[in-house]
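In structure tokens, one chain follows: the form predicted on its own.
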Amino acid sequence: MNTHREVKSVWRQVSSVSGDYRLRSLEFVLGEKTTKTHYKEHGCIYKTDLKKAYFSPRLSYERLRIAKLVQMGEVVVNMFAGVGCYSMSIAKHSKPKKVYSIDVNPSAFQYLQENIRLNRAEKTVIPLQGDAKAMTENKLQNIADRVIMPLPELAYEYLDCALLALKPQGGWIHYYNFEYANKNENPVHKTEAKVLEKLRLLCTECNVYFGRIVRPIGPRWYQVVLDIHVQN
């Protein structure tokens, strides 16, 4: 804190991320006893509470990568928006028509709304509170050119909802997953095989155009992303 004067509070993570809201337990170390903070990234500013909403600065590169893939006039559905990092990055760095941003966590949704105002994205980013499955089935069928699924714990289970959100001609799914891989295994290839097996039962044609390890999360465990093109 003496070296980095902008740091006002230090907390130690004492549990893994868990639960429906992807929260972690934190232990106070030094400074102001608050978990509320501001974070700046690629020209965007985010308010969040680290005890009440999931947030990771380690996904900074991935958020900008996805934003730069979005084409002018596209409709995007962010199925697990959190406080809005992917959505705000897309609004800032591309020219989408709309970015529908869903989250079930009331605290995350509150910060999502606030971050939309902070980043002046009211005309582009549409916040929706609730479960992604219910929101897709009731409000967002057949509207999206692109669906983002940045919740590895639930992405596989919600693949059918992602297809439901895409326009009838198809579109893109950005799929995130946690994958275990032995020394002689490729976690990207393992994820691809599992996902394509399920998707090919649900749609006419789908292909993985890009995949990469986003980050290691434990011994032989990895977070993986696949960019999948679907033609229904």
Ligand SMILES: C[S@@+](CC[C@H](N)C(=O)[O-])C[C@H]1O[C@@H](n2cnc3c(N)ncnc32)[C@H](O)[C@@H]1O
Contents of the next structure:
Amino acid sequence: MNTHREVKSVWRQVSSVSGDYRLRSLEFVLGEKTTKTHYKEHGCIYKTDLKKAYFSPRLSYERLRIAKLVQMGEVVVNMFAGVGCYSMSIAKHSKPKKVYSIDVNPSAFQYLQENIRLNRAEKTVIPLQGDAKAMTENKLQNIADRVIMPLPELAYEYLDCALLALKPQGGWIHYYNFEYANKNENPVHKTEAKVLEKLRLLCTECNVYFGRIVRPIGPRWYQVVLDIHVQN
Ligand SMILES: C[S@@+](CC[C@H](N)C(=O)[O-])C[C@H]1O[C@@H](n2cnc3c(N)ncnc32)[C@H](O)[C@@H]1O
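Same protein, different state: after the form predicted on its own, show the form predicted together with the named molecule.
Next comes the full complex, this chain leading.
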């Protein structure tokens, strides 16, 4: 706090991320006893409560990478939007038609709505509260050029919903996974093999154009992303 004068309070993370809402336990260390904060990233500003909604600055590079892939006029579905960091980056750095942004956590959804107003993205970013499966099935079928799936725990199970959201001619899926890999294994290739096997059962043609390790998350465990193009 002496070095960074803008820091008002310090908390220590005392559990890993868990539960449906992907939250972590925090222990108070110093300063004001609040977990509500502001965060700036890639020209956007976010309000959040670190106890009530998922948040990670470590995905910053990945969010901008995806934002820069979005072409003018695209319709994007963000299936696990949190407080809106992918969605707002896309609205800010590309010219999408709409970014439908779903989250099941009521607190994350409340901040998502607030962040849309703060970043003046009301015309582009459309917040939807609920389960991504129900939302895509009921409201978002055949509308998307691109689907983002930034929840490794559910992405495999919800792949069929991502296909449902894509336009009939197909489009892009950004697929996130946690993968274990031995010394002689490549976590990106392992993820690719599993996902392509499932996708090829569900649709006619799909190809992985890019994949990378987003970050290591433990000994031999990695977060991986694949950029997959699907032709229905
Ligand atoms: C890992 S966080 C990603 C948040 C955001 N994309 C980011 O970069 O900060 C995953 C989010 O998915 C939400 N979530 C969990 N299960 C869900 C479901 N079935 N449908 C929609 N959202 C869900 C959680 O509440 C959480 O906010």
